[in-house]
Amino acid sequence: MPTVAVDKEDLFERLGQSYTTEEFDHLCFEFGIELDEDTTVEVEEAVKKGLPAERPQLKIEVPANRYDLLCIEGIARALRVFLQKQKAPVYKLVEPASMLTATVSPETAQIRPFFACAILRNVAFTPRSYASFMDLQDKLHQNICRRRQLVAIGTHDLDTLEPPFRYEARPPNNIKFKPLNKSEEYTATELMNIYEGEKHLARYLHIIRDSPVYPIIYDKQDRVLSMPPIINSEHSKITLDTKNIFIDVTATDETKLNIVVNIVATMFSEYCAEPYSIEPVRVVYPDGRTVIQPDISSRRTTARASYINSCTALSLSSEEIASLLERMSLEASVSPSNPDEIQVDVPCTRPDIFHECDIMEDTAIAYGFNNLPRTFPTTSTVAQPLAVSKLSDLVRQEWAMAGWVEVLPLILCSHDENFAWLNRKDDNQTAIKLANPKTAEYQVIRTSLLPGLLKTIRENRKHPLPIRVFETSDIAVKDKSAERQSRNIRHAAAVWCNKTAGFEIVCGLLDRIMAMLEVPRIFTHTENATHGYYLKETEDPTFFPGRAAKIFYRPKGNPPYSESQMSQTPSGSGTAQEAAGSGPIAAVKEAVSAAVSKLKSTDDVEIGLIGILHPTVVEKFEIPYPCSALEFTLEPFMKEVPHIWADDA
């Protein structure tokens, strides 16, 4: 959840009273947020030592979807309403005699097609409110804006600009202006190269770099306001002396565009000469559509008192519920046509309200979670572990007691780690690939546990040898027969890393877990066993040639046919010469023998691989020592979990 740092003294002044840390922590809990840290003690200690120190701060964790709580203004406002020290503010649009206009050009459809504006008039900033204004923009950029990929915010000194405004998209070489905190003008192409070396801006360059056109905002005199989502212009820079603020928002998502422009405008409209007043702007789209921005109208929805009471085990009337909702900044009233129905007007600052259950949750918060009646559930159930989880716990316990270390790498990995680095080819039929991976490290869902184990060894290769790690977890593969087109498979894997390969070590680890699973080893002299496992030499590009084997499992209930019995000549048929192995009967025997061998191979299940990793594999994972690996599926060993309750009748 986002953490918002607010000035302690400033917040308490806004709330109209002071709190101890314990009291404020309790208030936060009651409201549904959490006090993460109070820096008062650290500040006092620094002052005693003569060290420079900031004012004491409160660090508050807020829900990720409560964008109205990302600044001190929103937190103080919401808490005052919750404490019934004020009514929820009513935000209003104040239309001027001549409304400002912003025109969107058709070329913006190639890069960021949506545009919104708002104006705050006669704003009085203080150093702290100015810092909060900037911090809110950064919090929104990192949260709902998804690091400016979906939405970007720009704020400007309106008095330095001349409307109307134009939102265009031009080739980068046709854009030239003086960017924020620079003394010279640069083309957009030059700025891309300059900002490569500036860490705070370099992370946003990829958003538009490969586009043939870059978004740009101009005023009537062709002065640049900003080049979203990268940088604003130095010309329209906001300062503490700024009185009139022009807010521009560009986006690829219209819903998030409206949320962001509403939050920025409403949170700081309290600093206007007429509090909570916002001046709208007319936005004209290429298709002739005209939109008045921002749209701060409330949205009406309904909730049933019976539903809220059934979820909270309360017996509140509709009037009582409406009163509780007002403490959560929601205007509510009982429907004149249905006494069980509550009409709720959701303000533009509460985009987190989607459904009736959200209104129920706010009712419970206002009532107090600790005040809800505690009752026993009407039905009782007995839980039991899943068969696969119980099996996995057994493997974990046994391998841990054998001295191996369990690791928990991520289930996502890069395409190369899953295939090329293991000398495997992608058949495009197995691996589940992310359509829009955020980074090259997380492109596919792993189809093997080996990449995660090898990356763990790579990051810990300076530790004393031997390094022995294991993991028991899921892989995922495509499965067109499944409803979700994929399925999880529980695997167990281990890797031994030392100055010698240690193939016998991983073989012993396999033998140990099979012994605990009561699966005997099938040897040459027991090849007709009805149950067990055995190894069969194979060639696999992941492993060293001649040092790899497949692991086969023979489940119970599938006894193989005896070749000796099948090859016996029936009494009274054939000659002595035919019985000795010549003639047509010998050919029949060979055919039957081949058929039996094929039958045996289909009865036995291939469950995994074991061997010494190929030198190119360990080299790609930057491991300087030889490694032996083991990986197999646990699915064939699962036993049906018995039912706890049985009907004896």
The other form holds:
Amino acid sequence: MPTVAVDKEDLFERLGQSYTTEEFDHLCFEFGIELDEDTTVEVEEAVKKGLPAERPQLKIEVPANRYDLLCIEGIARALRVFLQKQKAPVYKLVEPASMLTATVSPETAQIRPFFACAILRNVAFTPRSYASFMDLQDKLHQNICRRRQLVAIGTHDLDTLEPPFRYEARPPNNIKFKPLNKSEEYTATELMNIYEGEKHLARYLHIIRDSPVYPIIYDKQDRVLSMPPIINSEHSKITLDTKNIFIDVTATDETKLNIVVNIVATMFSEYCAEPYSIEPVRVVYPDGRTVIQPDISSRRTTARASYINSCTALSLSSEEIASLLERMSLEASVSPSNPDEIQVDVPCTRPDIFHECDIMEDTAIAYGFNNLPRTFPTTSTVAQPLAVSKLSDLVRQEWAMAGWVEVLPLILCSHDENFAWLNRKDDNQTAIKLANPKTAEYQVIRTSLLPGLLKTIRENRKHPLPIRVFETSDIAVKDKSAERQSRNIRHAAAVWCNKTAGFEIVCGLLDRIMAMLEVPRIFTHTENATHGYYLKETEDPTFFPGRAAKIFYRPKGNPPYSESQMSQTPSGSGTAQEAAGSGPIAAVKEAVSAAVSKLKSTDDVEIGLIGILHPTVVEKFEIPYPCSALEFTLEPFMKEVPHIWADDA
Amino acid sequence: MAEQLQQLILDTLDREKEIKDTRTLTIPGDAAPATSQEAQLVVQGALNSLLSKEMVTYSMQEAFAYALTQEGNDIADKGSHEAVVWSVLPLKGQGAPLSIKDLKQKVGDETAKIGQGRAFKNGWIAKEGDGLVKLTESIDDTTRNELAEIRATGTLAAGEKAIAELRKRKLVQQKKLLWFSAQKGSNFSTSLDKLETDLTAEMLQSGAWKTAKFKKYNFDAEGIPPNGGALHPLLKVREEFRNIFMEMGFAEMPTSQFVESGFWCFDTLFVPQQHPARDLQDTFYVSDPPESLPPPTDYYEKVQKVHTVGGYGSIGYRAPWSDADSRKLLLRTHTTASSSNLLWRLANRKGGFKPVKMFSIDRVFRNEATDATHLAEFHQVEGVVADYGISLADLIGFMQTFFKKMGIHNLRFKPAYNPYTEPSLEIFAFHPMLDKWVEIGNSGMFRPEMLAPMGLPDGVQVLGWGLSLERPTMIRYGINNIRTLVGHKVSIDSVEKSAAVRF
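Could you output the structure for the form predicted together with the partner chain, given that the previous block was the form predicted on its own?
Shown next: the complete complex, the earlier chain at its head.
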């Protein structure tokens, strides 16, 4: 949300009354802006100490879509209307005898195709209103203009220029002028180098730097007005004494072009000799299209009282709604043909209104959010947890009851933590990588819970041994079949850290949770079991050689390998082996065992790893003690939850 | 010796009914009565043992006594500096005066320096030529005498003023002396029994518990901490929020999707493609995998249309549209991306839309600079109610009930801006400790531009609200730095000690 600093005394003078900080805070709250700070006390203290001090300011946060509230002029106007001290001003175009023109050249289509202008006549600035004018342009540039990328504004002393104006795009070496606050002329190419060293301008250079042509605005005598979105010219710069102001706006889309030129022109038209009057300019596009700028006409739309009442639980008449809308600077009247319909003229200063619902909201704000009835929805529904949450909670509770401590590391980690430090290689098929992290701490989404657990142990080295920590949370991996090319997987992991590694302790933790999930252990002598889990020794660089195992799960309903399967499958491959000329018995044996392990590997699911961590791993994580670790996916253990709706598939 | 002393106390009590002042006792093996502090502490040990058996009771008494400092002791032994100086000088007219240099050599620098001044002041010595002589044949070394008296009696007959003077000179210091008065206890006897500390299986078997005497238990002593595990405090608060939602009939939304596309995270929510929230500054984008698969075509076209040219009664943003921005992969900045996906699925489910109340609590990511209150990851708590004809009044009333369950009773609502809700309401609660209104969450009614393209039936309104899980947790546990709550720097100790959450 943008914050606007306004002169306190000036604002209260415009509002025609003084407020205490508390009263003004309340007014802001009801209207939907926020008083961030009142510098009065600070200023008074500085004055007391004899220090230089500015005038007391109110710092007001305004909603990001209310460009009409980005300056004191707009805030005061909106609040006066809200407080019913005045009607919303009517902005008008005053056409001169002969309208000034500006032409747009076809080359601008390559870089910044849209152009608008407006003229404010006989302006009388004071130092404070002049500063406010500059500040509004800056606020617009930082917000809707997206740091000048989408829209850029230039303002000029019209009396130093001669119309008609030309908006062109030229190769940078063909542009030469004396830019604002410089005493010499430079080509655009030179300027790009000079401004590289000027911080406040350097951040805008990228917008046009690599374009073959740069946007540039000339007057009749080929004098440059500005080179948007970078800099204005010294020649046409405005000062406190400027009487007639020429505003130029360039943009990449016409909607924002119009919003910006309208806001600048309407906000500062109050300083014209004839307040709220704006002189238009004729803009001629390369295709011959002519636009009279700015287009400050209001947009006629309708809102239904019945809709507004149904959304707010009020029973307001159309007339009441119309008068509430007037307080929000929307001109509204009841439709002569339909008493439920309110005709609303949305002024050009309220581009935040898209839909009837925006008018509904303005009605509710004017009525007061805190004056609305407070009811309770009658929606009757049945509560339902997710299967994955229930399972996770079960593991968390059981492990905590078993004496382990739950920790909560971050999901993002560095590439090294996720791979190199675990002695793992990045196959580029698994981990999701970030494009724009601010620090190396956040390079990938973890594919394992181990780095977080190990970092937690590292930071808790002073905790009395043994340290036993666990986490039950998501990791994420690439998945080419998914729309977002990735999916989360719920893992459970635990690390034991003590003076001895204690493989049997993490193994006990695994046995415990499996017992609670009613998954029996499959031992060598029960390998034909129809359901269960077992460990199988493996070599894995994360773990100490000879102290690592894969955890396998045999789901219920998956038939274990049977005698008949065993007798069938090998006979076929045995024949092949014989044909190849190997020793018949050895070949059969080999084939049998290959077939059996193949069968098992298709039926049984590898769910994770368990083992003593490799000494180089604990060293990388700066842990001076041996550790045993356990990590596995919880996905196979999820229990289907009943659907909430009877007719769900 | 300890038992002998205990026996002595018991015998003395038996004989004299009480011991008024334990300083009168003579510890067995000692020559003199136990007047020193050290001796009294030994006596206290014996008294405590007897007290635990309820054989005696005692009260503690305090006395102040004066003792000499190191320097005071030296003076009491050797005389004051001035007396020492006087003693080495020749009497006036009876020998060569002693030079200052020789004096220093004889008595040392410090004594020479301090002693000279005082001896002059007392009129004991005088200068003669370059040296010093003594004026009197005898002196009365008051300082030494007084210190000797204090050393012997612990006090000074001359009175407090003289003591104060010596204390100022750092020769004397005050010492607290504890002593005791003892009486017979309820179990008084002159025979010392051995006391049992705990009831054992052997006692049960042998029946010894019937006759055994047990040592008195110290109920002030802390118990031994149990060897149990602990759940993380933030997730305990999550549990409490889940319970509140469940109590109110909410179903949990699936949110297991850290990676979202620009389409689901922003476009479907009617967040314009040029919105600052989509900046590299604020959002983590994914470099690998490179982009999402195309979203469902029909829905995608409707969303694109409502942004670029409007529809459903809206004028739309009328701004350029980029397919690439829709397909960009990113880390979700809010769980509302998942809510949006679920609402779309609900609108298109078999059997048609049904009213729902749903919630989620899960991790979201912001590419922000981290500080004491911001991390790049936090948990969002989100609630969604979708039904026909529900209103802003329902949202406000609902919020009141929801927060009441967390013990927050005083709410007010501020109009705010959010691209996907209209009206948008910031929820403020009065914080009695801070004595001000603080923002505790955001809420609103989802915009028609978001709901209509999904195909939700006319007249269905969707209320939504969200808050962070970390903020109420930090308030609950009085935590100022978020790094002590989330992440690997959290101390395991603090997890073990964090109290249960009861809003």
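As the structure is a prediction and not an experimental result, all values here were calculated from the model. Positions refer to the first chain, counted from 1. If you superpose the two forms and keep the largest set of C-alpha atoms that fall within 1.5 Å, you have the rigid core.
> In whole degrees, what is the turn of the smaller rigid part against the larger between these two forms?
After superposing the larger part, the smaller part appears rotated by 23 degrees.
> What Cα shift, in Å, does Thr379 show between these two forms once the core is superposed?
Here Thr379 registers a C-alpha shift of 2.9 Å.
> For Lys620, give the CA shift between these two forms in Å, the superposition being done on the rigid core.
In the core superposition between these two forms, the C-alpha of Lys620 moves 14.5 Å.
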